[in-house]
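To begin, one chain is listed below as structure tokens, in the form predicted alone.
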Amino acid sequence: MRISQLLIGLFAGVLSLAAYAEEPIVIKFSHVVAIDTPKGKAAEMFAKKAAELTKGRVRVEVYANSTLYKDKEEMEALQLGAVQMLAPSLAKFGPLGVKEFEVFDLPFIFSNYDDLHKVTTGPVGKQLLTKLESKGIRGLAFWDNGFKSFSLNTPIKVPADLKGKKMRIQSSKVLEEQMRAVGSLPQVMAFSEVYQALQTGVVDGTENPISNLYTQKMYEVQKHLTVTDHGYLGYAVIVNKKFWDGLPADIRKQLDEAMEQATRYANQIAKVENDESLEKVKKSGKTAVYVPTKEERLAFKKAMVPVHKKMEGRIGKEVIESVYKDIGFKPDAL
């Protein structure tokens, strides 16, 4: 009687382990870009490393262009756990009230990839996503897009053509201040809204990495973009902390694992696919690209650095001075 109850306990724990392996672990990762971006492509990479890393014990679904959330609803989705793992652009934590994050969002404070990634691998970026786990986020890594342009209907060749344009931003009090430092009116949307806006003038224009402009199609009602490069657009991989340190260890390790994979390919892509849908948009014909000269560049910085000193009282004086220190960059001696 007791081998027979003994045979039939350990059949029903080999049945119950072959229940779990069959029920992988699913990590829902949402964000509002396409795929065929560079966060697009780099989700689709965690995910297929996650799989294979995890040997099929995880499965990350991942949603693009605001198919679970609207871009307002997300961060609050995560911090719910209705999804685990967001990509969200880091002017998104400002109004999460983790404003340090807004750094990224002064015009002209990286000048290449370079600069910007002995912060976003540094110790200041370390401070930074640590900041988060008191909103209940954990943050696991950084993720390039690319340098930001210009773009309107009419030219843009010194700032004073920007001038009273209707230009569209991010949810974001630096990149406000950013185009009133050049006359124009600052206009916050949903990215998702961004092209019907274009084509039917509710804005004028637009800053954005080259790959959005093209995947997005803005550059169909877009007649001029000029490549000012004033700007950086990244984002900051974020989970909900109370689901990750939930997680077993091993597969901790793993996803810890796949990220770093995934973060070396996004950021290694992420200038090819701005760079390939450059040309691909002046291929187009419909948009007019100008490179600016050395001294009309200089314009545009000179005109929009004075927003450093402007946002010290939100972003913290020492955040900003770190990430000059990080960087070599001198405002006074522009």
Ligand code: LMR
Second form
Amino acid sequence: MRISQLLIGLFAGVLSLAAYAEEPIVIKFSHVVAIDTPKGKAAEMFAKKAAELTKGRVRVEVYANSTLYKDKEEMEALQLGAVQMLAPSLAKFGPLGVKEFEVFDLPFIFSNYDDLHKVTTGPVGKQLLTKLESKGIRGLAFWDNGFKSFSLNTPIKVPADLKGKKMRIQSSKVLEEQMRAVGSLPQVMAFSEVYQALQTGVVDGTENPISNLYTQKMYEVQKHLTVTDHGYLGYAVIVNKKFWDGLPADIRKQLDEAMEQATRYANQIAKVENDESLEKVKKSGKTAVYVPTKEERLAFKKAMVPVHKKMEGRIGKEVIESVYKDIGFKPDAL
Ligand code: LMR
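Output block for the form predicted in complex with (2S)-2-hydroxybutanedioic acid, input the form predicted alone:
Below, the chain from earlier opens the complete complex, with every other chain and molecule after it.
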């Protein structure tokens, strides 16, 4: 009797141990944009590939649209290990103390995605990700979104049209200077609060890639959008370093592969998603879309490029010059 009880107990113990051993490793991946955006779709793709390649040993739970954390809280949550993975916009690393990342916020520094990729896939991109290690963060990849445009309730054709307007920006000293360069009043605000702030007139306008403007329905509360493409907004995919380093080596390798595939996908769809969003905004009939002439865009560039010099002390002259060199930056050309 006693032996059989012991055997039953032992059997139950083995069973529960086996169940425990099969529990998947959970990666919480938090972000602030809609699922139907370049970042949202790439995050879902990573989750799918991670499950496939690890044969279910890893489960990636994606929390979109600020459902878990808002902008600022995200980074703290990652450092504390409350979430394991994020893809914050590159502007979010300046406030973290890695100011070199703000080079990506400089207005008109990149003319197109090719320029940008020269930097993100080259030595500067690699070096920037390495700088995150001292913050307890491992940088895995850069994911594209796109080029930002200005929106307001009044037409925007010349830089002076932004004068005196309260413009929502991400928390970035470079973006603050960019807005001041055209006489507008920068207002730092979490992404999840922008729609309401535009609706209630707390701010007059904003800047964002069109995929964000469309999926957050900002076009419903902005009468004018001018396709200025005046600055870049993209992401770094990051993980809690301690968590990542503690993963079994084979799993980490499979996740690296999943990330590579998700990154390829993200960077393939970003431009298409933004182009399609622009068409949808036009079709909505709620926002008048204006494409500036070359001369008009050049006027915005001339007004904003002095920000590069002004921010040199903060971002670092060396980083800015390395980027200029990589892309052959010309302050007077479009
Ligand atoms: C913003 O706050 O405007 C962006 O960082 C949102 C995003 O992640 O694309």
